[in-house]
Structures are given as C-alpha cells and as structure tokens.
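Let's start with one chain on its own, the form predicted alone, as structure tokens.
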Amino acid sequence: MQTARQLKDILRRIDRKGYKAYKQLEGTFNFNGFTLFVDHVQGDPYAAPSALRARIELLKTSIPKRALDNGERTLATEDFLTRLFAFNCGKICKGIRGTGTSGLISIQKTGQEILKRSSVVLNNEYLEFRCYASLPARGRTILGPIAESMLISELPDIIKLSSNFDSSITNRLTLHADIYEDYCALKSSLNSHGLVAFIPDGAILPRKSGINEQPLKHSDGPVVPFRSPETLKVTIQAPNKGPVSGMGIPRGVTVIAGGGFHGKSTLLNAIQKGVYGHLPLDGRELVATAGDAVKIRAEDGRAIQDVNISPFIRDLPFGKGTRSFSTENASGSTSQAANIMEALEAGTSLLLIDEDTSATNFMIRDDKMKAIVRKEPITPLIDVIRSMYEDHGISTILVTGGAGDYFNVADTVILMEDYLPEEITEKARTTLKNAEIPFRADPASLKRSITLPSPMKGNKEKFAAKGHASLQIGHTFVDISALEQIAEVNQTECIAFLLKQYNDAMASASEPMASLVERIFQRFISSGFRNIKRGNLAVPRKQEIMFTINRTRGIRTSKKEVMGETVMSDG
C-alpha cells in the first residue's frame, strides 16, 4: 500500500505526458481518514471514468449505530449516502477542466426510488464509497495539477463531508431510514390484509411531467392530496409513524374508471411503482404495491420465442399453433398475450393494464363484433379475467375509460373523479354476466429453457447497458423501452451484469429460465456488493431479468419443455 504522499509524486511525475501514463495510479494509497483503492483508470479523456473506492472504518464516520438495525434501514443509508455523495461532489468538486468531461468527480446517479445500490457498501466494519473521477487531459496530455487538486483536495473533502457530517445531516438520514422502513412494513402487510396495493391518505401520486418523476407541488399547479373512499379505508402499523390509514386495494379483479384526466393513469402509475420505496416528501413514499406486481401493456414489433399464448389466441388461420408461439414482429395482441403469459412464468401475483397502452381487441369484444366475426382466434382478456383470479389467484387492477364491460366481472370499481377516489362497486354493476371461460395455462409452457445468443462481439464478451431501456449483447441489440418498472439506468446496467452470470450458468447447467433466474438472483442479493467493485449497479426485480431474455432476438428455447407447433409468423 502506497501513501497520499506516493499518490502526489506520481501525479507531479506524468505531468504533461501522455494519458497512458495515468495507469501508474492503480493501486490502493493510504490517506488521513480512509483508504483510496484506484481499481481502474480510463484508457482516453473521452472514455467512462476512471473507478474508485474510498473505504472508512465505521468508527471514524458518524453514522448512527441504528442505520445498521436491519436490512431495510442498511439499505436505505447506503441510499442516503449515495445522494450525499452525489451533492457534495456538486458543493466542491470544480466541474470539468479539459478534453472530454476532464476534472468530473460523480458517482451512481439517483432518481425518487430508493434502491439497494453498489455505489456505497455499508457493513459492521467500514464505510466504502464507489466512485469515479474524470482524470484531466488536454487532448491527450495529462493535466497532473488538476488532477492532483481532484485527487489530493476534492475527493478527500468530499468523502469527509460525506461521511462526517453534523446532527442535522444525520436527522436527515434517520428520517430516510424511517420512511424506507415504514414503507418495507406496509408492503410486507399487504397479504395478512388482503390487499394487493395500499395507498395511504394524504399521498401526492402527481408528477410533474412524463419525464419528470419530481411530485407535482402547488407552485405547479392544482395538487390534491390523495383521500380514501369510507369503504375501502384502511389501517396499517407502520414501526416508525404509527398507524397509516389509507385506500386498500383487496385482491381480485379491480377496475379504476373515469373521465379523461381525472387521475386513473396517475393511480396506477402510483401503483405500479409502488414494488418500490420512495424518498421522503416525494409524495409516494407510503405507497406500497405487492413485489412482484407486473405493468402488462401492448408491444407492437417486440420478438417472441416459443411462448404459450394459447390460453388467448388460437385457431389462426392455414392451422397455425399457438401452444409455442414466435415471431420476429408481435402484433398488440400477441404481444399482450405474451406479456401476460411471461408475467405467469415470472411468477406474478398482480397484472397491472391500462386500457390506453393495451390493444383493443386484445380486451374485450362486444356483441355486434361477435354476431358479425365468426372466426375469431382472440379470446379477449374480459371472458378469462374472472378465471385467473378464482383459478390461479392471479389479481388484476385494470384502467378503463370505455370499457364498461369489466364492470360486470370486477370485485371492486373505484371511480376516479377530480384526482379523488370514489368506490361505486354495486352501483356500477349491471345484472348482465360476461360468457366466463376457463382460463387454462400450461404448467409444462412456463418451464421454458432459453439460452441467449452469443455474447462475443470480436474476441470478446460483450454484455453492456445502452442507457435507460437498452441492452447489447454480443452483436444483439435489447429494446426494454417498454419494461416501465426499470426505475433507472442502474439497474438496466444491472440487468447486463446478471445476463453475463445467467449465459454462463446456461454454459453447464440446462433449467427451465425461471428457475435459473431465481437462483442467480438469490444468490446475488443475498451476498450483496461486498465483492463487487463495480459502483454503478442498482438491484433490479428478478421480473424484469425475465422480460428482458424473452425480449432478446436470437434466443433459443428448449422444446422438451413446450407442448405443440412453432409459428414463424405474426400474421
């Protein structure tokens, strides 16, 4: 181990050479206060940064011991800490100076979920930050006093602010913990209430914009704190606010109905992002959604690879199967059906739909449409909604506009008027009943064994995020654009790291992508990032590993696992 003093000379040393020269600081340099692991440097200005970890015992930071009580209070402190991080690096750190993004010092960036990260490793023993830093150039020429500031002065400020800090630092992050945790206690209370989602009173579920998760605030505009109807109120014991009263969504089927802009996308957007804990004050931090509820929407163009999409759609014409379905360009209907038929194999408990992201004739059929077709392969989500709840206790919250329908085959209907919630259930339905129709899947179809294409990409691996809502690998290409639960980049990144864990299991071991999925999954959060250097990772939902392998074009499937016919087709 080498010495701050070490790291100085080394820097005064490749002044003004070439940038090749700043890979003589890998390695692990002792400072006043932690210690300074330089895992990996960057090859050019123009390349991702440079990697770091500063690690401090946990007795020189003024963490509360509490933070340490539990999973849930780690978790959210490691959080806290990252955002900490993140704003001192703004308050210190003087910006870019140079060729590229040259003299930056950042680390993983946030959004309004509060998630188990890699970029802040908080164990019984020490404190350790992953980071990065930009290493300074003009051109290709190493700036060495630039960086010597970011690396003797900045970057040893930064991590002391962020980790020795005063009393109101710390009531900041106590609160961050409290929340986390009363959130974690609801979500885990949902089943024992026979609730699929809760959503307490007075909750802000707003945002301000489609791209801008922030709560709406009244400077904005009109905000309407969140009330729950009499008759679906409920009241749940939180370890740190006490009792939390709210709207209780019970399991079954749910319709939310209502005008244009009167709330129904915004509830359930709330919803759906409630498998998540949100930071304090964003309005949704209380808003909690069984962990393994998935968005199911229409994807026009999206691949599929030998799903069961019989239960939905059969008898196509010239005698095409259904039972092991594929083609290179779903329709909305055969993406929806997939989408639902994925969910069952990722093991869901909740679908969540809106009707303006779902196809049409996907969800229901009037009575004139069925007098007039005759050969119609689509059995409509409407006539076996009912079956998947009673049958395979698969619950469904649905948005609807114009589909009164789902009326007469739901067991709650809340209507959504001026963003408030009203619970119209016997009013709304009629004495007219849906034609019901078993809902059969296959148990043997949701065993599927995939395997990915080839990852190499010249002579190497190549498993990499490309941004929010694509991945590559090898020479593939992964639209995720419509996997609206992936909160942020991170865990996409995330995602590309477990996809690499995942191919290589395939390699020696031939389980169904379920079963696989599940245990490489368990095995990586129960380990935690301890061993992983890496800071730019956030936790995923074992879901969304799933949808993105059936999203991947060149999968292939084992058929020993799935009964009938393959279409090459999406006609």
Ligand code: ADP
Given for the second form:
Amino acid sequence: MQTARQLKDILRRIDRKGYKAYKQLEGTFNFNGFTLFVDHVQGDPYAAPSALRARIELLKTSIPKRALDNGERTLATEDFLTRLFAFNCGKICKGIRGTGTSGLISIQKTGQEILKRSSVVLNNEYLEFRCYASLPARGRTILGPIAESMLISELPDIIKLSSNFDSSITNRLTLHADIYEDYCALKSSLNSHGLVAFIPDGAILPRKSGINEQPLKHSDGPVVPFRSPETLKVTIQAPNKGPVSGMGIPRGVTVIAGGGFHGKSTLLNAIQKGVYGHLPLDGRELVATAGDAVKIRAEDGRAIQDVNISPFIRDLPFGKGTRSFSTENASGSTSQAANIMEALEAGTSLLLIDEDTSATNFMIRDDKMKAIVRKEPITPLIDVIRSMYEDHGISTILVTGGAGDYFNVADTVILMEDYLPEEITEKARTTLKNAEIPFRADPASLKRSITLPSPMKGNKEKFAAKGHASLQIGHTFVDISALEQIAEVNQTECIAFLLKQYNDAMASASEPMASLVERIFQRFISSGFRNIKRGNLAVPRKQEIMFTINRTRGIRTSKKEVMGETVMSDG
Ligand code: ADP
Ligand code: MG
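Now show the form predicted in complex with adenosine-5'-diphosphate (ADP), given that the preceding structure was the form predicted alone.
Below is the whole assembly, all chains and molecules, this chain first.
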C-alpha cells in the first residue's frame, strides 16, 4: 500500500505527460481516515470515468448503530449515503475542467426509488463508497495540478462530509431507513390481509410531469392527496409509523373506472412502482404492491420467440400456429398476449393493465363486432380474466374508461372522480352475463430453455446497458423501453451484468430460463456487493431480467415436451 503523499508524487511526475501515464495510479493508497482503491484507470478523457473505492472503518464514521439492525435498514442507509455523496460532489467538486468530462467526481445517479445499490457497501467493519473520477486532460495531455486538486483535496473532503456528519443528517438518514422499513413491512403484510396493493391516505400520487418523477407540488397547481373510500379502508401496523390507514385492493379482479383525466393512470402508475420503496417526501413512500406484480401492455413490433399464446389467440390466417408462436414483428394483440404468458412464466400473482396502453381487440369484443366478424382468432382478456383468478390465483388490476363490460367480471370496482376513489362494485354490476372461458396454460410451454445470441463483438464478449431502455449483447440491441417497472439505468446495467452470468450458466445446462434466472438472481442477491467492485449497479427484479431475455432478437428456445401442433416459422 502506498501513501497519499506518494499519490501526489505520481501526479506531479506525470503532469503534462500522455494520458496513458495515468495507469500508474492503479493501486491502493492510504489516506488520513480512509483507504483509496484505484481499481480502473480510463484509457482516454472520453472513455467511461476511472473507478475508485474509498473505504472507511465503520468506527470512524457517524453512521448510527441502528443502521445495521437488519438488511432493510442497511439497504436504505446505503441508498441514502449514495445520495449524500452525490450531493457533496455537487458541493465540493469544481466540475468539468478540460477535455470531455475531465474533472468530474461522481457516483451512480439515483431516482425516486430506494434500491439495493453497489455504490455503497456498508457492513460491520467498514463503509465503502464506489465512485468515479474523470481524470483530467487537455486533449490527451495530463493536467496534473487539476488531478491533484481532485484526488488530494476534493475527494477526501467529499468522503469526509459523507461519512462524518451532524445530527441533522443523521436524522434524515434515520427517517430514510424508518420509512423504507415501514414500506417493507406493509408490503410483506399484504398477503395476510388478502390484498395485492395498498395506497395510504395522504399519499401524493401525481408526478411533476411525464418526464419528471418528482411529486407534483402545490406550487405547480392543485394537488389532491389520496383518500381511501370507507369500504376499502384497511389499517396496517408499521414498525416505525405505527398504524397506517389507506385503501387496500383485495385479491381478485379489480377495475378502476372513471372519466378521462380523473387520475386513473396516475393511480395505476403508483401501484406499478409500488414494487419498490420510495424516498421520504416522494408521496408514494408507503404505497406497497405485491412484489411480483407485472405491468402488461401492448408492444407491437417486439420479437416473440416460441411463446404459447393459444389461451388468447388461435387459428391465425394461413393456419399459423399459436401454441409455439414466433414473430419478428408482433401486433398489438399478439404482443399483449405474449407479455401475459411470459409474465406467468416469470412468476406473477398480479397483472396491471391500463386501457391507455392496451390493444382494444385484446381487451374486448362487443356484440356488434361479434355479429359481423366471423373469423376472430382472439379470445379477449375479459372472457378469461375470471378463470385466471379462480383457477390460477392471478389477480388483475385494470384501468378502463371505455370498456364497461369489465364491471361484470370484477370483484371490486373503483371509480376515480376528481382524483379520488369511490367503491362502486354493487352499483356497477349489471345482470348481463359474460362468456366465461377457462384459461388453460400448458405448463410445459412455460418452461422454455432459452439460449442467448452470441455475445461476441470482435474477439470480446459484450453485455452492456445502452441507457435506461436498451441493452447490447454482442451485435444484438435489445429494446426494453416497454418495461415500465425498470426504475433507472443502474438496473439496466445490472441486467446486463446478470445476463453474462446467465449466458455462462446456459452453456453448461439446458435448464428452463425462468428457473435458471431465479437461481442466478438468488445467488447474486445473497452474496451482496462486497466482492463485486463496480459501483454502477442497482438490483432489478428477476422478472425484468427474464423479460429482457424474452425481448432479445435471435434467442433460441427448446422445451421438454410440446404436444400437439407443429412449430411453424414466419415468412
Ligand atoms: P386518466 O388516466 O384518468 O385519464 P391521469 O391519471 O392521466 O388521468 O391524470 C390526468 C392528470 O391529472 C395528470 O396530469 C395527472 O398528473 C393529474 N393528476 C392525477 N392525480 C392527481 C391528483 N391526485 N392531484 C392533482 N393532479 C392529479
Ligand atoms: Mg389514463
């Protein structure tokens, strides 16, 4: 191990030299109060920034003991410290000083969700920040004095402020952990209350804008806090906050109806994000949803490989089979059917569907249409939605402003009016009976083994996130913009990271995709980030990993046994 003084000497020596000389920084340096690991030095000023870790003995930090009480509090504390470090970067780091992003010190960017992140590792021995520094240059010439200011002065100040803080910050940290612990408790008690989702009274659901996930504020316009109808009110005990009252959505089929612009989609969006905890003051911090809930939408244009969509679609033109349906270019209805079947394969107890993003012909077929159109391959969702619940235990929360027939198949009907819910189950029911068709999913078809396309790009393997909504595997780009429950780019990074492990494991097994992902995911979760030195990961759900695999063009599938019709290919 070298000293901070030696780091300074290196920087003085390589001043004005070519960029490659920065490689001499790779190593470990002992600073006053922390140890700095320079794990990776970037190749040029435009490359991804250099990766650093700063480790501080736990005893030398002001992290309260309670932060390590349990896994939930530790996770929330790590999330909080990531945000604190980012805040202090903004305060201390002098910003871009040279070519590219020269001069920046950063840590992974966070959003409104509290997630398990690789940016901070906290345990009984130490606190470790995994951060990034864009080593400064003018062109390719090293700017030694700026690097010295960054690494010898700014970085230690940021680390000090982020590990030794006053009681006002400790209080915020404790609140962050309290709220997350309460959220986790609410979420895990849903089942025993017979619920699939819970929205507390007082929650603020609307967001600032379609591209800004921050809560709508009174200064932006009128905001209506959530208030449960009396008939759906549930009170759940939270460990820190005590009793929390709000609207419980029971298992079964729930329809959220209402006029346009009355807050239906806003409610459903809050529910779909309720699989994660949120920041204090987010407004949705205690909204809790069954952790395996999946948003289902139409996604025309996506590729589908070997999915049995026959519970919804049969007898396509020219006898194209649907028990093993593949296409490079799905329609609205076939994509929505495949999305549901893949959700079942991934393991889900709750489907979330918004009419706004659904294929109408997948959702419903009215009597006039039935009379005129004789060749209709689609069994609309409305005909099987009850059987999905009664025979398979899969609940649905469905938003609709147009398809009133769904009232007849609903266990619960909620009317949104002026952003407030009212329960109208009895009122909405009519005597009209709906055709109820049993939903039959062939279990073998939900056990596809899936091989990814080659990850080779040149002579290197490539698994990389390309922003929040796409990914690269070798030469193949995967569009995952329809996966609305991916909260941030760090989760996409993590999916790419785990796809490599999936690919390695798949080379030696032919296990069904869902169980292989499950196994890799569990191993990853239980080993934590201590030995994974990258700072840019946030843990997604196993579902999103599987859904990414499903969307990859060029995957190959096999199944143990598919009886019946032959597999037909496109074209
Ligand atoms: P719908 O899906 O019923 O057509 P949306 O959920 O899209 O309606 O909401 C319409 C608009 O109302 C959005 O701009 C949304 O941000 C806003 N909004 C939703 N809920 C609230 C609320 N509780 N308070 C204030 N504005 C809200
Ligand atoms: Mg809407």
